[in-house]
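The chain below stands alone and is given in structure tokens; this is the form predicted alone.
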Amino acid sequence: MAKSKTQFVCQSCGSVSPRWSGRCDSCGEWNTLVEERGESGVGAAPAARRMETGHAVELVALAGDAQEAPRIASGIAELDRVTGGGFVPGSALLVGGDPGIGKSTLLTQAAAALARGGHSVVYVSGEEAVAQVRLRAKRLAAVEENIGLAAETSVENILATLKAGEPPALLIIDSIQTLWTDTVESAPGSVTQVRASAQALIRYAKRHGTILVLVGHVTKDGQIAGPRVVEHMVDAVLYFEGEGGHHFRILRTVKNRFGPTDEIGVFEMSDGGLKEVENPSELFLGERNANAPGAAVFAGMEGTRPVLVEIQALVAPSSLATPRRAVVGWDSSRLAMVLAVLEAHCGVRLGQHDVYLNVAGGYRIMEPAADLAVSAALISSLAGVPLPVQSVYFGEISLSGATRPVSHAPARLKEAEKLGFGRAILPAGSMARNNGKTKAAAPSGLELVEISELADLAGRILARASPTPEAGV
């Protein structure tokens, strides 16, 4: 009788080891390895499989028609956006977020939405049982007939249910981590259990058009827990986002093989589940102090969605050796950099102040172009002089002092427009397209004041607070 095989499988990577250690080689993590029996199932050695001799496939030429992929809208504009237009039919799509995010709410809400256009729905949940789900959909007014529900861990046992019937448009997986399938022997939850279930739920999401949804825990960094195989076999990854303290949900998206994946959906937290945001800049600006120094208004795209959001900055003197830094909703990397450039090239001398920076909302900026936004709102902070509230800023800042024009101006500016703003300042030649050979339009309500060195704004925010103050910016 052979020797049964055993390795250890890191549960926070992936990485198979061939013996136990205390640390991971590949991730560094400590306490990770767990011993699995490799004779079967995924990581199984080759000659425990049978070996088949393979058939030859038609390669065509890359030269042809393509076709968009079919879609299947959900009901939910937002939801929609994320995805690209839709869910498609055969595709598997993995939801992550903190808990109590309201992950199993958007997905109820999205399951009733279906439902009510006339396709067939399963809900399997391995968390919750039937009552409990039955409750919030009752709470949200999303229940409805096509929707299957089932409390279940076992993926056989899931997949054997959904065979003996019609195969459904929707399968809500909540959560792929809860799941466990007998093909492999390790605990429900391994690094082994959720590839292997995965796997075996996306193939039959293939094979029969259905639109596979799996619901994924958090690590407490922010990441998908598991192995990040999981992440790479889907063909999208949507992040559920938002603070504690604040009720509106960011539905981000960072894989997407149907669409773009720098799309937002925006919703808010009520008593009757997630509502639609429209206007995300309105929620965001809603609560504005205009006189209040150290505020910036940041003219900002998600996708093809311009999002303006303030920046708040608070700098006060220091009686710390090493000064605080603090960030919230910013890379505190890039914060770091636009204090030595303002201090290098402007002469605003922060190395003994305290430092912190808020994005207004508990929203999350992702790109550079808000450089200019929180220079503008740290030397407002620092000279005590309040910005004026109908001006916005965008650009980014290089380590010369110089600034460099950011993409999608002319979007920025329409939306800076729509809500009542009055002036600009951006970088010098932002408007200029195709290497400068033709000039996009600006908006004509709006004021554009150019600017290709962070010294000339500093200047005119500093120039304030003289007795004989210029036109502020």
Second form
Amino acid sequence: MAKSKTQFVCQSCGSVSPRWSGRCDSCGEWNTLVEERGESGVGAAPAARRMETGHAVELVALAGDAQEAPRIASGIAELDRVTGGGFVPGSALLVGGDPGIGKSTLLTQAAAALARGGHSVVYVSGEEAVAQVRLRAKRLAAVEENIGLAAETSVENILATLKAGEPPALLIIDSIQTLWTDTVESAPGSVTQVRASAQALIRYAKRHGTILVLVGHVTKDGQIAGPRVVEHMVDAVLYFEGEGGHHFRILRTVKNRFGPTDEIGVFEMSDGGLKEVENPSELFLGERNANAPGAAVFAGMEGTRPVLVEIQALVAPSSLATPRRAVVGWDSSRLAMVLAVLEAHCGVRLGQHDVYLNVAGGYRIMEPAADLAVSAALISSLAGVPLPVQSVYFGEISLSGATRPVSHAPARLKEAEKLGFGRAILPAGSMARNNGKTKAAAPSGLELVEISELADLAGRILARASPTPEAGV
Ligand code: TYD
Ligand code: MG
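Switching from the form predicted alone: structure of the form predicted in complex with thymidine-5'-diphosphate (TYD)?
Starting with the chain above, the whole complex follows.
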């Protein structure tokens, strides 16, 4: 009896299951299994074929020479920094981001920059009509000679078009979710379609030395929608992020086979497109009130991505029998613990005060590494002394009042330095812990203040309240 060709493919992780169920066994997501026809998907066997069609490949020594990947720099410094020094010919890049964040704008500008450098570019838009793309290019002053433009969603048509001419240096697909290919039967936008389309384009790029840039949509919780499988297929994954109501945009590397993954590029969205921000600290500090007590900058991490956020605290005498504690963006039981440690070990009395804690920008901190920054903000608000604007804080606090190093100290410091901060207050031993035996080098532009007891931090902040000159924190 012939086997049934119907299968269920998880739209989140791409795993294949013979039966429908409400929850994917592989990634645990709910309602992501969709019926698709044909033997495809992760774990599916290739179509039956006779065995003798393969041919021998030459095995080479692992110890052979390897050259640094040649690169084509775009000339947009913030973009080149994120890609690790420029695009690598034959590589595939995925640029993810929320709708309207500026992905098409960024790539139009990158296309124009490469075209100006004499490289040929093909821009395929699956979302917008030719006229719309032209209008945007005009607005960005990105109308260049050697950019070919097409509004197309069929992979076969795109490949046929490319094969008719010289392979371009840069191929931009905006976006991968709109593409579909005849080779698989499932609906456009499904994981199987997206994977097959990406595979065909990546194969073309590798064969012809073309730089392939795929645009991917991001869901609300920050995943590249559906085709997370594409993240594994490409050489680099960049995220384009921004906060609602702000003009700045951050381009972040999540994965890069040809460069570092802890770089960020900062842009500002203006009438004339994205402008590079050479000194991002101005942008971030510009929105802060340097003289306000109760604000501390926390050097945090989100997964492998460093994030700097401002933690704001307001401590005010309470008229209530049970003082109010309100927290936005952090764990309230964690705040209770920090308050208890401050009270027990540092002599900071908050029992008669209302405490409000807010993480700026609607951001939510999930890690305990914010303890030190929260403490600094609380003490600063209670004492009425602003913290120095150039300081960032991170580190965990134990119930004994000692500080504990947290992971990724070098990445946090690097981000702080990149954003223009000059001093970091961190637990003693942070640098030694993070690199095993050898001490990791701290970024040269950053002064490190290592603290082993929370009481030490409290003492330093309170010393600023008195007129005696004292080392800052
Ligand atoms: P876009 O690149 O279309 O976003 P995406 O491709 O990520 O969906 O950018 C959309 C937003 O950017 C839109 O709200 C308008 C704004 N924008 C500017 O502010 N200035 C500009 O020069 C351009 C082209 C867009
Ligand atoms: Mg777009």
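Numbering follows the first chain given and starts at 1. As the structure is a computational prediction, the values presented were derived from the model and not from experiment. We call the rigid core the largest set of C-alpha positions that still match within 1.5 Å between the two forms.
Student: Can a Cα shift of no less than 2 Å be assigned to residue 395 between these two forms, given superposition on the rigid core?
Tutor: It does shift by 2 Å or more.
Student: With the core lined up, does the C-alpha of residue 106 move 2 Å or more between these two forms?
Tutor: It does not reach a 2 Å shift.
Student: Aligning on the rigid core, do we see the C-alpha of residue 375 shift 2 angstroms or more between these two forms?
Tutor: Shift at residue 375: 2 Å or more after core fit.
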